[in-house]
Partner chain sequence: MTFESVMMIEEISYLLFQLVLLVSFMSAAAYVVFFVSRRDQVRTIARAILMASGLLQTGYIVSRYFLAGYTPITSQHEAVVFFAWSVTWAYLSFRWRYTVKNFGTLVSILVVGLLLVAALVSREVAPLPPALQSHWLPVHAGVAMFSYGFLALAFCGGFMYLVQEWELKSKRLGYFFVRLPSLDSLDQLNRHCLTTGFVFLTLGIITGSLWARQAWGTYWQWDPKETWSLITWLLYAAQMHQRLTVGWRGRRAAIMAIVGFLSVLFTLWGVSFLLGGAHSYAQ
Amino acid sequence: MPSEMIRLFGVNHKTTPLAVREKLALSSGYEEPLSRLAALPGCREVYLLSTCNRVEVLVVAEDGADVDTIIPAFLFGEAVSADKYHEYLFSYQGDDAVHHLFMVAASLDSMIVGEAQILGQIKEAYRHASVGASGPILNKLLHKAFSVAKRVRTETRIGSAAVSISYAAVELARKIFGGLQDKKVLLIGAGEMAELAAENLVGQGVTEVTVANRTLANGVALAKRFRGRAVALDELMVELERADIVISSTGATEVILHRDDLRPIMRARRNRPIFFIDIAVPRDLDPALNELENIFLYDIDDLNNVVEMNKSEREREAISARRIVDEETLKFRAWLDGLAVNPTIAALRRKGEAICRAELERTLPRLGELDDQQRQALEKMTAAICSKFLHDPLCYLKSDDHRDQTAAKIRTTHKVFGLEDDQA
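Go ahead and give me the chain we just looked at alone, the form predicted together with its partner chain.
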């Protein structure tokens, strides 16, 4: 079973604009396209992945199947004319297909390298494919992809540092407060960015959200989203005594909180730490706040810097992650080669056993009366001769070379030992 039969076709965010990908996205779910795919001639095993950034088809093709035309046609349907396929489509075969799948699973091919979502999406896709569409090879391949992704996650720190502003804010909050479970968030201004940042914090366990806004109605609307309270901007000082994390995003042209405003508040808070996030441009908060004890102030530029630093850390980690993917691709190759030589090994053994049996049947009647023990000893001896004789050819078949010569080895073995050709 040569690995050239594993084929991968797809489009992703790098090769294909969103306008085209939109038309391909399989809105009808996985079942219907999978069954259409499995029904295509020559596709022994199939698997399909569809996310907002990529659509990929993985097949194990039968010999002589014309997958190069039928799969792209399946993929693009009516959306793109056949002569434009090559502009968008990438296709891999054998080791390259395996490598690509591993890269995707390990989130090295993602728009944001290291993001964790893709693995879940692949598992979901495989859950559908495993019901009848995939087979022994793809099952093994997909499981291998999961373990590669896991290995990359545990052995590198590719996913550890926050690479978006709102996650950077969460990471900082964790280093200040430890757990965020009982922390209170105060939003000053009801902008979209504030909403996004608060969303992530709530996802991390923050329980209470308060919105202070100039127009109370907008504040109430946003507060409702987090099941929080809305207060008027005049009540800001009172609210500051209670809040732990303050996200400011008003459209004010002047600074709304000065260093000296905070002194009495810190006394009233008994110095409990407070984390200010100023995402407004121009800034809402006096930069000098950061100089006060137990106050930590990050503005939008500071957060961007954190994100940039984390991104370059990810780039470095991606290098060792790629090495892992390369390694695992080789290992899968070895498994596949094992699969390819298995029929030959079986044929070799069958032939040896047949010879032993034939010779025993001829010799035993001529030896006269033998008890069971003697008979068994004789049988054991012939089997031992046979397996010792076959030991070296089997080693030769299973041996690892720098270059792949499996097909040639199989041919040689068949010729030398006169095995039937239908096993090749």
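Predicted, not measured: the structure shown is a model, and the values here were computed from it. Positions refer to the first chain, counted from 1. Between two forms, the rigid core is defined as the largest C-alpha subset superposing within 1.5 Å. What changes on going to the form predicted alone:
Once the rigid core is used as the reference frame, the Cα position of E241 differs between the two forms by 2 Å or more. A displacement of less than 2 angstroms separates the C-alpha positions of K123 between the two forms, with the rigid core held in common. Shown in the overlay between the two forms, fitted on the rigid core, is a CA shift at T210 of 2 Å or greater.
Write the structure block of the form predicted alone for the protein whose form predicted together with its partner chain appears above.
The text that comes after this line covers the one chain and nothing more.
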């Protein structure tokens, strides 16, 4: 099968503003749009991916199918006029389409390089496509995309460094405490970034979340998300004696915790370590807290520095990851080439075996009476001659050189060996 029959069309955060992307994103699941996509003329196999950052369509097209017209029309619907398609749409075919899919699966095309969420989204989209929409080519391609992503995660450190403020907070907490199991988190205020940091900490094993907020109702609502509890801001000092990790993000205009406030708290804690994350602007916490033993304070600038260093590390790892994607794209191309030449290989072998059988049947009667052993020896000899004669043509068909000339090699073999009427 020519690799050019694999086509990919899409929009993403690089090419298309959110105002357009949100009109294209699926709102009611995959089933109905997949059915419409599969019914389009010339689309032999189809796959559809929709996330907040991208909508992509992958098809195996029949020869001559006008997918360059029908797929963009399907993708944009009435959200964008046809004369505007070129402003947002990207499309790939053959090896380029395969390469792009592998880059997306490996999180090398994501807004945050190395994030893990995209692979789960691709698998979920494939789960729907595999029920009647995809076929042998796309099934193989999507499973290969999963293994490429796994190989990138295994052989590089692209996902090991935090590249968001909330993940950076988790990374620093792990460095301080070693593990986060059974640690207690105290949120001061109910800001969005504090909420994200707490969500990530809970995902890493933190078992208890307490919210201290000026408006108790808001604190209760946030605490409910983490199956935690809410307290009044007046109870802050008591809660500081229990907490291991404190995330502060109030809207206060002045510092709410000073160094001297923490001295009696640390005595009550018997100097047990406490980690403060101040992500408020202006700052909630006195920078002098760091002067006290076993208090670790990081503010928004500290976290941003961690993020920037980690982004640089991910970019270095991405170089190795892209090499893996390039290698796996070539391997998939070799598999496709194998699909294309297999019918010709089978036809060539059938013709060789048919000639051997015909010549044996013509020759054996002239040789008089032969016992079974002699007859088998002749059959083995003719089969060996046939095999050796076909060796070079078969190597030519299977060779990796000039992969872009696979179709020409097939045509040449059919013409030279008279296989026009023997195609599988």
